[in-house]
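Presented below, as structure tokens, is a lone chain in the form predicted on its own.
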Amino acid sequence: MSAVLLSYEEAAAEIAACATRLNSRWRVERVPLREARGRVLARPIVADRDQPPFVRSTRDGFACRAREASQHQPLRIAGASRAGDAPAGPLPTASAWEIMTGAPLPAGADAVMMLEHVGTGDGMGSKFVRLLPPRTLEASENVVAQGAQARQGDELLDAGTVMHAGQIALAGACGYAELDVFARPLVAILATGDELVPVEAEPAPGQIRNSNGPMLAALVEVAGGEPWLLRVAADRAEALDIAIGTAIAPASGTVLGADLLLVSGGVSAGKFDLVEPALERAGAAFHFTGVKIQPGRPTVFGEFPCPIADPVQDQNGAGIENGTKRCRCCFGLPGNPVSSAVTFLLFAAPIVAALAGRRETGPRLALARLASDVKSKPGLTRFLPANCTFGAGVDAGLWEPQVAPVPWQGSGDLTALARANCFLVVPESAERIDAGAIVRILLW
């Protein structure tokens, strides 16, 4: 293995390298649309009738042919139609047709007159609206013709697709009760240190509670897979070795083990850092073992090689999806929180986003104002607790979100990572960042 530390846009490269050639779409799953947000689409979403699948109304108003409305002369309003009736029809020469929002037009009409742009009269025994001048009417005016959304059979959602509020509504109104999604990636996430104990537990001198275990947990979720938490591992080479051993190869035989394993602590250069070893000695070849960034910089990436052949099949017995080999990576992450949780966003994150099917698997970064003076030291790239505030400055003229670091005492102080909601990301050349500048920003 190699000592040498890689910059943070190259192990960027090595992750995301990985992530196009991990082939995850190995067993696909049958869920209720309810329970759809957050998964995966495995097969597309595909229009069942035009959308809209009528000539629909935007406005609460009068349909019309809008040459005669433009006239401004008195129509006869023959008939009305609200959301959910038939289409009706045909339109009388001269007429108008009171209608509302999402109702469909009736045949003839090409045009909607807004409810507050006409006047309305009674005379010789029926009721005329006029358009009131000078305003005038355009063809398709406060109209949605049908199809102008999508065309019966169109496909309005490839697989990779994850499935949040917009997408749901969107399958739902396609028919769909149920979706054939990807299965979540089986993530074993694994804290080490004779420290921890468990979170209920009460600790004895010098003793933590494992607060990583249930963040990397929660991470997982949200990266799209499901956690496996394991014991914590003591230690000792012979401990690491078993936990490894479970995850990777279960004795079971009805259990595969998990598509990624993430090892929480152990990984720096001291005495019972033993992590990378028991690793190297699982069969774990290694992309980096270090990277250029603060904090994080001990993180270890690897691969086990050892493709197997899984013969899990999908719900309806359609067999594997794309192949039958699994992937299996491994991270050891720094046992501080605020560095598992900043290189699991940067590194395993994407990897996690791979196995569960995901097109956008890299870390999620935007842009920032930055509220005030950073001053760094050049050497490292350096991701600070941060908080951003979306729309604060509107008032002032300020559009962009503005971005503050958090104090913070160091990699293990929880309570700023519990304070920040991002992480300010300082370029590995700067030595100050003045207040104004627009900064990159890592959303946690």
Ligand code: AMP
Second form
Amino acid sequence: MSAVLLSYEEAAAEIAACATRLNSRWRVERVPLREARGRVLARPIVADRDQPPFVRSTRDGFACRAREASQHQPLRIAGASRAGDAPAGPLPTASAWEIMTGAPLPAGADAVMMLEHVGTGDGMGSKFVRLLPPRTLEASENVVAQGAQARQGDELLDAGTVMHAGQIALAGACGYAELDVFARPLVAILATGDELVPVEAEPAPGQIRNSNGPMLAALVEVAGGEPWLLRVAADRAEALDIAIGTAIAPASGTVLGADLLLVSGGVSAGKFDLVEPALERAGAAFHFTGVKIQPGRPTVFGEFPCPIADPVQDQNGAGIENGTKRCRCCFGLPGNPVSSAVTFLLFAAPIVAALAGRRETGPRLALARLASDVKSKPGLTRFLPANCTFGAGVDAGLWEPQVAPVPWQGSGDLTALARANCFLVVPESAERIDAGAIVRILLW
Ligand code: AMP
Ligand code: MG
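Starting from the form predicted on its own shown above, please give the structure in the form predicted together with the ligand.
What follows is the whole complex; the chain from before opens it.
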């Protein structure tokens, strides 16, 4: 097999193209709204009624006719409505109606005087309210029209939307106690290395704990996948063949293979780095076998030629898997924890997101202002563990996110990794970046 070494931009483009091709709308499952966070909508959210469903006051105060109120005459208080009351009225002329935030306006009223802007008084057995001059009132002030945000039947969120708090709130307002979401892709995680023991084991001299397993599982969940942690495989060809076989085509007919395989470790040029040939023996063809980045240069991205049935369409237009589970892609991620994290975020996360049916799949890149000078060696795009303060410098007049590299001892430095909340992206051509420059960061 010939090596395919790409620049970061080329590798990112290759991943983006695969993500578009793999973006799958397949098996749909129903989950309670409370368990929908992070899931991907399989069918649109449709407004079951106007939003808001009635003309609503946005203030505590007095509903009235704006034209009458602006004349500053006392208006008789004809009634009161609180949130939850049915729409009342009609509002007699020269009258106002006491109203609370969230309550429906009585018929005939067109605005609300804020409590803070009125004077009240008694006379002839009635209570009166008056808008205090020089203030005047416009029609529709302090009210939201019925249907201002959405009309009954409107599609408010479409398939492919990731459900976060705001989307969950909207679905709740529309009466969705359950949601149809895409099934999560099953992502097999295979840590390899003779030195690795499970987290709960006491390492012997020379051994270390498999920290990449739980880290990659967490990353897979965030990206929208369901992690499947396999047992650690030794650095031996047969062990790798068996483990990879388990992931992509399990012996038991009842267990289906993974949709994506992540192998950690064993992709460098060392004597016991046997993962790439093992993936090839399993049938993988490689999109790339190295990327000019640091850390993460030996990253491998391949695809298995599985026969995939076309998704069938359900009545609502969402594609539904017709029984075939796929293991299409595989990654060999370098075992050093920082390398594993960076290469997952850059390359594997978009593929997981695509398999999850998410509309947006790209890595999460942002801009920030560099807080201190950074020196680099041209030739590789670098991703340095860094810390970005979002808004923490506001007191000092620093409104933009400020980013500074975290001191680190190289790509095995888990401590630095855990103290970082992003990676500073140093372009391939840069020899140095001065403090104050606007730089790219990869969020983590
Ligand atoms: P490799 O990519 O296999 O050459 O491993 C590079 C470095 O990462 C070595 O120091 C390994 O011990 C370490 N490493 C590999 N796999 C893991 C893992 N699952 N958890 C923590 N460290 C690992
Ligand atoms: Mg190794």
